[in-house]
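Below sits a lone chain in structure tokens, taken as the form predicted alone.
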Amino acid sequence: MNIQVADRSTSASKGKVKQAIADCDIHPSPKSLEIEIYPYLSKRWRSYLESYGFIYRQGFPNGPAFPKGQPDAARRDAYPPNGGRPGSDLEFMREQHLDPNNVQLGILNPLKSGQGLQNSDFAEAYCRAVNEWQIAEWTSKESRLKASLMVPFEDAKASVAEIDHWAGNPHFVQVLLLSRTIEPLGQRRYWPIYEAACRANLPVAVHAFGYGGTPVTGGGWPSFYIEEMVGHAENTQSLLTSMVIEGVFERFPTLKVILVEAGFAWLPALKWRLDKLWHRMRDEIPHVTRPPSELIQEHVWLTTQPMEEPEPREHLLDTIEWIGWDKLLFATDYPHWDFDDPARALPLKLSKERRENFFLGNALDLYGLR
């Protein structure tokens, strides 16, 4: 196979990106809780937040095990000139990201949205507040942006109520979960969420990270931040395996799952291994009636960030061919430090149709926006 590879030295954007893109992982942040979130919280929960803060299921009371050098792992140049946290100023986001990178569709995935909190009642209230905030401050002011529906996923009943409340609202295009949960996401405690998402015709996106109460590894807490970052892919493989083996895709044949910010090059090997063991051990799981690779191919999409960058670069093309060009959704992870520049993210010479679908068309099709 002859592969043409673009020259990275000349591929960086010198202005507006020509190819319109969908960015399927943008992280907005409130300017301050008092200004933008408090209006959607009752007095009870404002008082609770001021007194006790966010209490997650983890062994570190003062924050994540691996604090970032910048707040929320943000780019240094992403701080709005008028103050505020990275991702908190819509106009600055337009100037720095949406306009120059020709973003036609941007999917908002808020962080610190109350999911997985120890206090389930507070998690429910805070998720509702963040959902209200996304519409008020973002999607109602910028038509290119769509919101992710925050749900307190450790409380299935409350999550279903939140999905049903917003079902049919055009501002929301997916239900968002996090990858580190109390139990693997194939467990039946989460099945009502999938059922409600199917009923509302919304994909379920699973974003890397979260607080399930256990370390990212199977053997304890790692020593370095780099292990935390690598662990996103490992954890996502585990949750996907759980969903396949527990029979989630057999039970919910219309369910669409998007795996966000865990890379994608690991997927072919996982499918091969699952198929091999399924053929040998399928008597243990008679409810899984089809090869795992078929179920994954039918039900699962992945965002591209962080984009794997092998050398030689044509190996990336082989990997995408194994996954399927229609199963990848472009994402930048704005405004984080490992942002993938759309002008440099895919240094391969592709047909016009394939490039357009990779950067935009796949997302429009999945979200039913064309």
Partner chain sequence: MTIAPPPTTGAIDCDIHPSVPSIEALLPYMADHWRDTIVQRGVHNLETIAYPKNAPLTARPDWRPAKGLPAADVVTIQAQALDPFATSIAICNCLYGVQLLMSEDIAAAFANAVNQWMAAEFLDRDPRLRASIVIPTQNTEMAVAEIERWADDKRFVSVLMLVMDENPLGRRLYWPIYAAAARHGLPICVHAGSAYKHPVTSVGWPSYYTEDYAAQSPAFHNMVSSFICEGVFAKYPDLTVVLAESGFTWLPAHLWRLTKFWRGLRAEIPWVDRPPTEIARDHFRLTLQPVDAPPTVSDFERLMEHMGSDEMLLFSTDYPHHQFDGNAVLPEGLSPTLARKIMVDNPKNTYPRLQ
Given for the second form:
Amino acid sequence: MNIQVADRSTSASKGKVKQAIADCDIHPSPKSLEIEIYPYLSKRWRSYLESYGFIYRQGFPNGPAFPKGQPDAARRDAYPPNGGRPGSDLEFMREQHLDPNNVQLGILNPLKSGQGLQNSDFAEAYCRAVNEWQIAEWTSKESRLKASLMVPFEDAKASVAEIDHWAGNPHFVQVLLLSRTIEPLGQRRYWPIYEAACRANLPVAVHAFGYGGTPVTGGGWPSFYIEEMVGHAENTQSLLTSMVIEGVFERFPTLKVILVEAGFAWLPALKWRLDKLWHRMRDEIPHVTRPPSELIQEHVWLTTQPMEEPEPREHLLDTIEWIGWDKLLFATDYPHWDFDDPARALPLKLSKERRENFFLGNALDLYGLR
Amino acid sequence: MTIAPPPTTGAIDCDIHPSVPSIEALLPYMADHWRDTIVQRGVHNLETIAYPKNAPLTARPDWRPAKGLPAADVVTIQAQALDPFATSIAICNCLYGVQLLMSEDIAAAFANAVNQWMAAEFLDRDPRLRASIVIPTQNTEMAVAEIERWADDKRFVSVLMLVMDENPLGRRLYWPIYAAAARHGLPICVHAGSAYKHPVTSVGWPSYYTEDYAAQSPAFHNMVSSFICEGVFAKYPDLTVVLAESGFTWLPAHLWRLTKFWRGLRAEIPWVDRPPTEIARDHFRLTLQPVDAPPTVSDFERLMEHMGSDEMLLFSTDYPHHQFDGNAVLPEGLSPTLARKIMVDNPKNTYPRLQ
Amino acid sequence: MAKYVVSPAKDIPPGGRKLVEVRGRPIVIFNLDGEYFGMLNRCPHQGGSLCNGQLVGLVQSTEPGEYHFSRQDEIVRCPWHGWEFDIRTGHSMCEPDRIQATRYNVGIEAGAAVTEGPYVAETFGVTVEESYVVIEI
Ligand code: FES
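Could I see the form predicted in complex with its partner chain next, after the form predicted alone?
Expanding to the full complex; the earlier chain stays at the top.
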């Protein structure tokens, strides 16, 4: 390809001071495993990795079951000029994203980080390595960035140990899980993780994607990437339903859950459905003592990306009102292809206060960083 | 004293559920071999976990008989589902575990028996009743054969499938079913329920029945995606799909999301050459009950605006499932014009055989 | 309408593109086999830089399962959310009648003509020997 002039700037309207934002979903990648991750792996796991690679609950070791819309699901303009994968170069991330978009707080959510590996011991070791790496390469070099505590969530005991190990470390602002787990996240096998997170005073974020091994619909495997992609919202609805109905929020009254990268417009209808069902089904779930909508209101936040785009766009105002203006955390998903540009993603008239909270304040409050 | 007619007088009820009272009730409609197999092997009644017998949702208290299953004979249905609402027509969607069976042969035998039983026990006995053809989705050829068997009987007005089958419903293996349905002017009724060939959620099996029922809604999201993305309506432009017992209020947000992604990923599915929102408005219809409604009338009105069409909803009671009490089947906030469309015009326009 | 000289033609070979700025507007010039086309470098969706988009072919279908591929590299795909635009017309592939990238008329003029005017050459000197890409705004 012959690109004469590379304009890597964003669409920033120049000169204007932009609304400062919290970006609650940034995906960092290592420049290379050898250089950045191996130092934190024991010789045993380095050699295991060399021999077997990453074995998840899916058939391809080198890529996803559904080929993405773009290589690495990345924005085409997010490849660092000095080489490497999108999201692997802090300097370039500053230049392309953090500075021009006035990111005051950026939450790192590393993917492909050992979570959901079939081999639990390896998952445990790899999560630890990624935690070390986030501090060494990112958060200790850039104070605007905060790390997510990776845990090998299919093994609750190991996850608790990982949370306890880092508890109190200011680099970590949340525990990260993926949405596609072996069993729904409300099930008891995951409860020790919630208990430990509460103890460490950390919210639990659940990022869409993962490898639970179950078909991505209750009716089998679809054909197309777009179906899988859209389906992350359905996936997230199921795990949220599970957390509510299995009684997680009753059991852990201080638990805060953040649903990441599943959009949000689906939440109102789900709340209405669950409330209606709860009234009808009290005899089966007596441990759920309050209407699901109340529990969700109290315990659940959502990141905004990929933001739905109804026509007319004003319908989104109804939706956000039904969710609560204080429950949404702005996120771009940088450097991925379905990035939401803070300047353009919400083309609606909002009061200054509302805008400020939507883009920044809600996140500062939730993470206790005001 | 005169009693005002119910507001639903003359409505077309697009989703009621007669129960197969027992497996014996089907034996007269089976070939010798299958009759013998069922007796010899002690095949159990094919009720499913989709509606546990005594769960509160499964039947309204006043629709529960002292003995046996609800809605199991025509007299009960007349007294409970037809007369009180003064409906002109009601469509029977028989939820019986045919789709769950592992052998396609036995599934075909059961599907045919259920249809015969439906015709003899219900359609022959009340002219207000219509039904969906039950098909063995385990084998597409057999499913098509079953549709052909009933196609001339105009009292069968649609073809029944469950929202969670072994494969997503848009996949091409099912297309001969859609071809047959379109050929005969039969909409496909995709009803809540699962063949239980996979966990009901995309993250595994839940602990509680409540979650199973909640999971129907995400499954409907998935199947709307599947029908559209696979190009079923590009191939069969005359096909209509009725989503029954889906909760319906989820639809606008799902279409926003699907349409957003489609704009950037359309090259993967180039036969989808207009926005999914538009395709959905042309080809999907949704039954009314249960209404997963927002808390206030004004919220409901806003939601109806999000639907973007007044032609998509079809009146239904979901009898005997317990979705509402008394005769409060119409949600508050429907204008009389819209109520009339939902009760009469939309069903007529959806089912060619009701015109 | 004025005509602006934006680049020596040889700077944009066939298959190439170049980002220029005219009256404060970022415009990307594409060369498709010797024909030049100009497009505002802001995607009508959220403003992604089309200059950084990938050139792709046109995928169409007359029925599910059939894929017709043509016009290799005549479509630019926005680097952000992947909307495709026809470089020749600016029309989007998803909703061509509703969603369009802003296009500009672009031509080639000989250096001799350009030096005489009425062209505006914003940032560089022109010589008679070369030919130039000229944009009308
Ligand atoms: S900004 Fe170009 S597709 Fe979104």
